[in-house]
Amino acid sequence: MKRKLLIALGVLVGLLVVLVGGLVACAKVKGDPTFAVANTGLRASTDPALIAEGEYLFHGPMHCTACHDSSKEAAFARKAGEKVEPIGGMDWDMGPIGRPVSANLTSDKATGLGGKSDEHIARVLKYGVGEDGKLRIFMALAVASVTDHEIVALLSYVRTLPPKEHAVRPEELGLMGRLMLAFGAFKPKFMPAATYVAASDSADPKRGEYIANGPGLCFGCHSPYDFMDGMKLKGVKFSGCLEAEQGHEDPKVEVCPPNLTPHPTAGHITAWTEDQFLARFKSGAYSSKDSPMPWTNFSNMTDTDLRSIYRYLRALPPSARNSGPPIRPVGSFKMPKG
């Protein structure tokens, strides 16, 4: 009986090699998919107004620095209201799918933007996609899909920065990163960017449901997306994310982004007034390093913008999905399906 279920086990583990060196093959011939997209047409502007709305949108809403710094450590490490030089070189290890590294973002032409083109910039604000037709697979996931006049605003604003030298490591693609490139898991992003609503004096739902379903990438946490299944939304927007994942800094705990809807038990903010929800952004006050929560950034949004998102959370349709608290020991809570 033994020897049987040992010459099973050898064959199923033959057979398990076989199928990954075929895998790994495949992906050798396929090599490193380029993607035909449209041309931008985007150029950079001069005009200080469009200047003065990128440099905003960088530092705040879209939080650009918050993975353009030159580290993590770097990154906690700053001050509520605090600008930082996007000079690149944070990593992440995501296991088998690779290590993905920031740019440097300034104007440098040796390691910075210094050497790129307008078109360029664009399309991989746009698509993901450089104007080699290769994929920033980090940019077509992680970032937001942005109008053509957020990513004006936004070259206007990079074009503006001086040289700061400062080359990074070049990004690692790991088996399962290039299985999934090579058969489509990653594509560029083509999810349509949010209506565009501009500034005002006054606070303004609509401004904030433009935020935070755009520049500021709120939906793409606190909602369960599926990153393994095209980004499809398993359930109701805003109602926590899909899975918890591991902490960053510490293996023994994991992290959600907490349902946001105005549920009365399941809604992690229906308790807060505005001017707590207002208070606990502007205090820039990272609560654990593992937070996937951009703080520093966001402590950079005006008052203003802070409570139209306030007011736009509270008006959202109430969701019982009960998220679990959003740092937590591992396996310590069941998630809820969609």
Given for the second form:
Amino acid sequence: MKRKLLIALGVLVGLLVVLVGGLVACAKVKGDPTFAVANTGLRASTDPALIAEGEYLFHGPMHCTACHDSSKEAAFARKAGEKVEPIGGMDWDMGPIGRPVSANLTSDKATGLGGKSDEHIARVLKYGVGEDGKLRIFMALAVASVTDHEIVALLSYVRTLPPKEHAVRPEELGLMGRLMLAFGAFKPKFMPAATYVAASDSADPKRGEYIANGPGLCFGCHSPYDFMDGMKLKGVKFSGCLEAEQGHEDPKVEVCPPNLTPHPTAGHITAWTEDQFLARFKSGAYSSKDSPMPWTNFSNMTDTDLRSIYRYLRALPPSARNSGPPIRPVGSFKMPKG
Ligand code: HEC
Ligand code: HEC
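Based on the form predicted alone presented above, generate the structure block for the form predicted in complex with heme C (HEC).
Next comes the full complex, and the chain you just saw is listed first.
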């Protein structure tokens, strides 16, 4: 009996060795794959209204400087309403996956976007893929899909940024990162863009719906999406995170973007008035250094947009899914299924 077990175990280990060896070999062959994407044909415009819209999206809802600041410390030290130069350099130590580093987006020729074409920038924003065909992993997975209108606005705005020389360290792609690329876990942007709704003078839940499901990416963090399973929605949208993630700073803390639906007990903000919601965002204050929510960027949103988001969230169907305290000791709360 014991002998049979040992043989079975031996076979299993052998199979594992072959499998892992195969994966490594395959990842080596495929290396850093390139992706063929369609030409966007999008070019920067000098229309002041479009540039202003790009500036608003950049520092506000699309929170570009949450990552394109020089470091996490610098981003946390910002005050509400502050707009920083996107000189890049923030990095994320992701162990065996690698170490992405945010780029310098100013117009400096050597270290920024000055030497890059409009087409390159437009492709990065539309697909998460550059003109060289290489995937920009964070741009593909952690930045909202938007329509060509917003892409041109953003592109037009970054072209107005004065050059600032700041070389950032090269990115590193680990073995795990290579495998994930080779096997399609990392791929160009595939989520459809939310239908564009222009800003207006009065609060409008339609505009709120657009920001929350588009540029603000609120839906991405506050819904049970499965990052490891092609970003499939595993439950009700806005009913809170799928699984809590380890905090940015403290490994003993886990963070879960809460349920934002107006459920009487499970909704995290059901008791908040519209003015409280507005004041919370205008404060720009981080709840904790462990939170990835870009509070200082969101403090740059207009009162009308924030009221629009509140009214949209208020009208969502209530979900009874209790996502627990947003910041809590690791393992202290059991997540319900999506
Ligand atoms: C979640 C973090 C994050 C956010 C938010 C973000 N970026 Fe990035 N960006 C990165 C990182 C990291 C890189 C380096 C390549 C990669 O890993 O994607 C990058 C690369 C780029 C590049 C390519 C630079 C080059 O030289 O090829 C452009 C252009 C860019 N970002 C523009 C933007 C704009 C515009 C926004 C806002 C709409 C934005 N990014 C928001 C993290 C982010
Ligand atoms: C990158 C992920 C991420 C994005 C994007 C994001 N959130 Fe959050 N959000 C969190 C996390 C994590 C928390 C819990 C920790 C905290 O309060 O910062 C949170 C907390 C909140 C809270 C409760 C704050 C409190 O004081 O209790 C509200 C309200 C909220 N988010 C609304 C939004 C809205 C609206 C958007 C889009 C405009 C948004 N979030 C985008 C991650 C995110």
